[in-house]
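Take a look at this single chain in structure tokens; it is the form predicted alone.
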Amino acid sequence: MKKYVINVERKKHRRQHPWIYSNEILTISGTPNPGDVVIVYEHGKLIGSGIYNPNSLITIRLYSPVEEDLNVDFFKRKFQEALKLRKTVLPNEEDFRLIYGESDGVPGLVIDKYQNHFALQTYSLGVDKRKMIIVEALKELFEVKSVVEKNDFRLRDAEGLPRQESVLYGNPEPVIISENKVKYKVDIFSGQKTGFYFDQRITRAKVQRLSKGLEVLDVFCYSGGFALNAALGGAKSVLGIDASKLALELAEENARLNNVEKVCKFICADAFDKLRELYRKRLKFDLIILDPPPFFKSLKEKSRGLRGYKDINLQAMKLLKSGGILVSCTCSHYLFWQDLLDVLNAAAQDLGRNFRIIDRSTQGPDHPVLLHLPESEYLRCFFLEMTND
């Protein structure tokens, strides 16, 4: 590969985060075109091999500490690393994100893995480049019978890439999964995001520990993660709600699936719509679950975004019966965790009532969360309980 060297000098808090700014670059040796790698040293001091796109805010993508291209050979390590430590940490796991981004030493890359199939984003340019190389690399370690690109998604706006979904080998099926001990079916080519929520295995297992004997509500339920690990949990009733009717038909194929379609029932509706239809009817539940969508997705819109988790949060906790559970969910970064409970806190004075934290989790350790990369920590969930005071 053609050698070109960068040097940089950031600040001393962000010494081992592997993003490099444009403002944080000194000199280019060379004219690298947006997606080459370069290499990048500081100080006189070599710090690693990036990727390269000038036309990006995170100029460079640091992707190892040493002097190597981005060819199949890097990502079948790669892949392999981040097999391994999923192998340990979900040992009775087949189904889970395989490549978590930075978290995995490939920035700008998502795999999850369903059996055989694969789905994958590409948020940076450079790795977006090298698709078939990935593909590549898969086919090498694993019996591949298709890989699918779900790059219909925000992040790669900022990097000048078009958004879109392809197939990029063999042929995509719906495929059965299952985490847990709970199956689903999953449409990994027409379904949300790559086709399921992994990132929630954690809260879900939690879910339905809580579950048994209880009036269960299940909002942004999707294809019914919690409603399912809920009745499988000896729940007495189990009410999912969603807006989108090819999510809630795959919630009651699911259903089917676990022999719990007479415990659950599925609703299309708004969410915010619904749970105030709800009140007037003088609904109550014993466990509520929401995993809204995030509400905001960048600084300049989080204070619009708080308004809506509280309100939600406020609508649901209307509908608990005393001594009743709400698990709160967020998805959105910037939502930080004091953040989350002042909004809960806010919606708990509004209604007059008390709550006491019980639990608390977030994204399952198939997304791993770097100590140096506060970026990858994206899921909060809160579970409360309202006291009887």
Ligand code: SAH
Given for the second form:
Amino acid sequence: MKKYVINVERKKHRRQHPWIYSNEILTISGTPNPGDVVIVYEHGKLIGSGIYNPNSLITIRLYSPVEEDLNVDFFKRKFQEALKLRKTVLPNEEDFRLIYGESDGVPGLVIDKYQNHFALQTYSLGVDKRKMIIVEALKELFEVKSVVEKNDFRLRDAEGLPRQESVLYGNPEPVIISENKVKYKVDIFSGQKTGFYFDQRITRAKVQRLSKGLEVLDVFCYSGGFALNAALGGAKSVLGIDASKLALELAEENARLNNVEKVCKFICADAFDKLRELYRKRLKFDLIILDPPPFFKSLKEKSRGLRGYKDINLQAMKLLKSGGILVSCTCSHYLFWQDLLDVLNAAAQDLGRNFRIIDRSTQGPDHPVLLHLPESEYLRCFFLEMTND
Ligand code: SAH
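Having displayed the form predicted alone, please output the structure of the form predicted together with this ligand.
First the chain shown before, then all remaining chains and molecules of the complex.
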């Protein structure tokens, strides 16, 4: 195998970061192809091995501090390490995000595990080219029934990768998983993203603990994540809203699977319209969960996105009973904690009501955040209680 050496120079504050941008590259020995492994040096010192893509702004993604290939053994070792963490932090769970990209030492790879079925997303060219090696590594560690690539997403564009979905191995079939003892049917192929949003594990468990005897509204409910937790936590009634018919079919099936179909009702509608309609009808709730899709994905869309967050939060606040609780979430990478607080504060001021923060949560431990890669944190939720004054 040819060896390509790249010399780089980074500013001091970027020395721990796993991405190297094109303007940080000084020299390249030979002509590595996009997706090739390169060995990186800085001031004569070995930095490690990286994946090269000259067509991406992130020209090198480092994956190892030493010189090593991206082969079956590498992926197997990373999957074993990742599994060990999940077994420690989620000892009672079998279904989780097994690999969360850079945070698990594999840049550009996401793998969700649903029993013995696996869904993967690849968003770096070098990892995408090695999909079948990844399948091999999974097969050496698990009794794999199927591996599906769910690669129909925007991040792939930046790496020059086509958007596509396909079966890489075996026979995918709908599978029943559990999270916090709640059961869900997951259809990897027809489901959104990889089929299930594992990232809200902690927030869902907290909602379950809060719900006893309450009238609950789950806005942007997808396959019923929060609605089911509320119902199993003893909610008096639960209303779920989502714009996707397919998602709601799953939510209804999941309600039956958990024997809470009498408590849960689901409505297919645009959330912005539906919340206004519920307000006109003078309906009120004790607990409202807002878990919207990202309203913006880049910094230049931020101010428009913030207006969306303010609007939906204001509409939700208007539907709260006095003393009620709003769980307000965002999964926009660039909406930071302080931004969300500002949005909530602005909405509360428009309404003329006071709130206090009683809890907050973030992505679960199967989505670890790298201290030196702040971009790996994206999910932020505040639990606000409306005070009686
Ligand atoms: N709370 C869910 C995940 C929500 S993902 C869970 O725990 O699993 C965001 C959801 O918002 C998706 O299901 C999507 O279909 C829905 N959605 C997007 N835009 C919407 C809109 N304008 N109105 C209602 N639902 C919308």
